[in-house]
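In C-alpha cells, the next block holds one chain alone, the form predicted on its own.
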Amino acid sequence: MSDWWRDRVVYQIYPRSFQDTDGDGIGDIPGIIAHLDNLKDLGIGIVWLSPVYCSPNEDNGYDISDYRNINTEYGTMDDMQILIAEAEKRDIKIIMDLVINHTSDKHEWFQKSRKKDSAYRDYYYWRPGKKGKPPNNWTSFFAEDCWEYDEKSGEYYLHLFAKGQPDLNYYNPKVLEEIKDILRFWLDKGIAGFRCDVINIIWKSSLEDGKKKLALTGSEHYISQEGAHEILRTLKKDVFDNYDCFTVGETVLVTPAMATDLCAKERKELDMVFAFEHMETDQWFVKWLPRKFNPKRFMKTIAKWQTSLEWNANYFENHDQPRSVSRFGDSKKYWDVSAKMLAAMLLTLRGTPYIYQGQEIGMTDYPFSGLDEMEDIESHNLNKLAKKKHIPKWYIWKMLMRGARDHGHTPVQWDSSKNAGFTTGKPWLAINKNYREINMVAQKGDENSIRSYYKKVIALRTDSNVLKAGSFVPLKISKHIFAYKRELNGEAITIILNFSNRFLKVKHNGEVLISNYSKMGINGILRPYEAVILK
C-alpha cells in the first residue's frame, strides 16, 4: 500500500460550527456534503471529521455514548454514508476522530460497570477511596480533580479530562476487542483512516501517587508508556494493515524522540503524529499562562521537529486552539499578508498539512466579552480553579482570552447574509462581529485573498514533488526570518518568511513563484510579514 496520505492536504471539519441546513443552529452532515465542492475547489484531499458520533456534549462530542451512531444533531447514518460516497467521488477521503482513551459516562459500558459485579466493571479504572479522599493525587487536563466518586457504585473512577469521560482500562483485554470491532465497522463503511485523540496516555502504567507539579500531577504514571506503545502495535497488525487507510495521533507532552518511537516505520504504530510544542512557544509550561509571543522561539521548535522526525503533522490551528492569525500573526494592520505569510509556511513544511476549517479565509479569535458567551467546560472549569486560587479576576479573563478553545468554535463565515451564512436560526455559538468582512464568498470571488493564496500554494505542493517529498534544510532562523529550503534529487525551492511589522534586508536569488503580496519579487527588501517561494 501507498502512503498516498504524505501527497494530500488535510482540511479538519468541526461540524457542529461548519454549516447547518436544518435551522437548528448546529452544523451537521448535510452541510459537509453541501460544501465538498469547495473543499475540492481548494485543492483538499482529505477531510477529517471531529467526531459526529452520539455524544451528551460535555466535551464537544469527545465524550462518545455510542461509536456505532450518528449524533442525531449532526443527521443520520445514511447521512454519512452519502457523504463519504460524495467525497470518495472527487478524491477526498474521509478519516474520523478516534476517541479510546474515555467513553461518555453515559455510554451502555459505563452504566453497566456502576454495579461491582457487572461483566462491565473492569472496562474502566474503578477504585475504593483513601481515608476518605480519592485514590491518588493525580490532577486532570480540565483543571479538576481526576476522580469522581459515584454513589451508586460506592466509588471512584478515573477521568483524566471531564468528569462525564471515564477513562477505558486497557489492562481488561476485552476493551482492546471492543475498540477493534468498532474499528473495523467504520473502515467497512469506507472511513480512509483516523485521527486518533490523546491516544499515548491509553496506558495507565501505575496508579500510584504522582509527583507535584504545576499541571498534570500523575503524569508520569501514563504518558507514553510501554503498554501504549504495544497497543497501538496491536491495533496496526490486526486491523490497520487490512485496510488502505492511515493514522494519525494527538500526542500529549511528547519529545521528538518519543515521536519518533510512536511514528517510525519500523515501529509499526502510528503513521505520524501532531506534536505541541511549537504550539507551547507562546506560553509558560501550561497555556493559561501566556508569555509574549517570539518568533524565533516558535522558528527554532518548528525546525527542530523538522529536522528530528522522518514526516511530520503541521498545523497551526484545530479545534483545541485559538486562530493562528491572531495568535502567530497580525489580525488588525496586517491581518490579510500575515495569514498568507502562514499559509505559505504550513504549507512548504516537510509532512503532511492541516488546515482548520475558516483558518483559509482568515478568521481570527472571537471578541468575548464575558464568560457567559463561553460554552466550553475548559473554559469554566478554569474560571472555577483560578477563583479558588484567588487569582485576580482580570488575569483570569486574560488567561481566558488567550487560550479558550471556543475561538476556534465560532460558526465559519460563509457570506455577509445574516448567521454569516452558517444557519437560518439562532447559532449554538456566537459569530464572529467581523464576518462581513471576513467571509468565504468574498475571498473566492477576489484572486489576492486569503483563500485563493491557499489554494495557489496548495496547487504548487500538488504540482512538487519537491515541495511533497524533499528535504528540509534550514538556511535562517533570526529574530524575524525564518528561511529554509526543500531539496529532492538536486532540485530546490526556498521559502522565505518574515514574522516581523518591519522592512527587512535580505539576500535571494532565484526565480519568485508565489508571493503573499500581489506583486511579485522582493528585491532584497522583504516587506511587513511577507513570505516568498523560489525557485
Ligand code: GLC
Second form
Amino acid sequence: MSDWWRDRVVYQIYPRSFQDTDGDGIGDIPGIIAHLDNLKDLGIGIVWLSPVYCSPNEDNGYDISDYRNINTEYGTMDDMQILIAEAEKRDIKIIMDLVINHTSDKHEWFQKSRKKDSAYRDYYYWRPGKKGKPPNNWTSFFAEDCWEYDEKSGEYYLHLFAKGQPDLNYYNPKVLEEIKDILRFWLDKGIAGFRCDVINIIWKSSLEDGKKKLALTGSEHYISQEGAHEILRTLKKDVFDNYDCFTVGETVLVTPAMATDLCAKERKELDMVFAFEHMETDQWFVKWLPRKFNPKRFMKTIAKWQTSLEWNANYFENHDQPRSVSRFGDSKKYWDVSAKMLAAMLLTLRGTPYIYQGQEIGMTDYPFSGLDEMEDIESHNLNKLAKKKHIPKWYIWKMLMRGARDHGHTPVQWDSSKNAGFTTGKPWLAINKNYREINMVAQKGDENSIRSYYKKVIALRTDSNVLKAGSFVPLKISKHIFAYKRELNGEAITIILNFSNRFLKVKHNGEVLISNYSKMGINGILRPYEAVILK
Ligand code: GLC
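Could I see the form predicted together with this ligand next, after the form predicted on its own?
What follows is the entire complex, opening with the chain shown before.
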C-alpha cells in the first residue's frame, strides 16, 4: 500500500460552521456534500471532518455520547454514507476525528459506570476523595479542577477536559476492544483514517499528585507515557494495518524526539503528528499569555521541526486556534499578500499540508466585544478562573481575545448575501461583519484572490515531486526572511518569504514559478509579505 496521504492536501471541516442547508443555523452534512465540487476545484485530496457523532455539545462534538451514530443536528447515517460515496467519486478521501481519551458523560458507558457494582465501573477513573478533597492535585486543560464528585456514586471521576468529558481507563482491556470495534465500524464504511484527538495523553502512568505548575499540574503522569505508545502499536497492528488508511495524532507538549517516537515508520504507531511548538511561539507558557509575534522565532521553530522529523503534519490554523492571517500576517494593510505568503509556506514545507475551512479565503479573527458573544466552554472557564484569581478585567479580555477558539468557529463566508450564505436561519455563532469583502464566491471569480493563489500553489505542489517528497534545506532565517530549498534527485525549488511590511533586499536567481504579487516583484527585492517560489 502506498503512502498516498503524503501526496495530498488536507482540508479540515468544522461541520457546525461550514454550511447549513436546513435553516437551523447549524452546519450539516448535506452542506458538506454541496461543496465537494468546490473542494475538488481547489485541489483537495483529503477531508478531515471534526466530530459529527452524537454529542450533547458541551465541547462541540469532542464529547461523544454515541460513536456509531450521527448527531441529528448534522444529519443521518444515510447522509454520511452519501458524503463518503460522493467524495469517493471525486477522489477525495474522508478522515474522521477520533476522540478516545474521553467520552461524553452522557455516553451509555459512563451512565452505567455511575453504579459502583456496574460492569462499566472501571471503564473510567472512579476514585474516592482524600479527606474530603479530590484524589489528587491535577488541573485540567480547560482551566478547572479535573475531578468531579458524583453524588450517585459517592466518588470522584477524572476528566482532563470539561466535566462532561470523563477520561476512559485503558487499564481495563475491554475499553480498547470497544475502541477497536468502533474503528472497524467506520473503516468498513469507507473512511480513510483518523485524526486522533489528544492521543498522547490517553495513558495515565499513575494518579499521584503532580509537581505544581502554572498549568496542567499532573501532566508528567500522562504525557506520552509508554502505555500510550503500546496502545497505538496495538491499534495499528490489530486494526489500521488491515485497511488502506492513515492516522494523524494530535500530540500535546511533545518535543521533536517525543514526536519521532510517536510517528517514525519503524515504530508502527501513527503516520504523522500535529505538534504545537510553532503555534506556541507567540505566547508565554500558555496560550492565554500573549507574547508579541516574532517571525524569526516562528521560522526557526518550523525549521527545527522540518529538519528533525522525517515527515510533518503542517498547519497554521485549526478549530482550536485563532485565524493565521490575523496572527502571523497583517489582516489590515497587507491582508491579501500576507495570507498568500502563509499559503506559500504551508504548501511548500515538507509534510502533509492541512488547510482549515475559510483559511483559503483569508478569514480573519472576529472582533468580539464581550464574553456573551463567545460560546466556547474553554473561554467561559478561563474567565471564571481568572476572576477567581483577581486578574484585572482588561487583562482577562486581552487573554480571551488572544486565545478564544471561537475566532476559528465563526461560520464560513460563502457569499455577500444575508448571513454570508451560511444559513437562512439564525447562525449559531455570529458571522464576521467583513463577509461582504471576504467571501468564497467573490474570490472564486477573481484570479488574483487568496483562494486562486491557494489553488495555484496546490496545483504546483501536486505536479511537483520535489515539493511533495523533496528534502527540506534551510537557506536563510533572518529577522524577517525565511528562505529554504526543497530538493529531490538533483532538482531543486527555492522558496523565499518576506515576513514584514517592508521592502527587503534578497538575492534571488532563477525562474519564478509563482509570486504572491500579481505582477512580479522587482528583481532582488522582495515586496512587503512577498513570497516567491523559484526553480
Ligand atoms: C483536542 C481538540 C479540542 C478539544 C479537546 C478535547 O484538543 O482539538 O477541540 O476540545 O481535544 O477533546
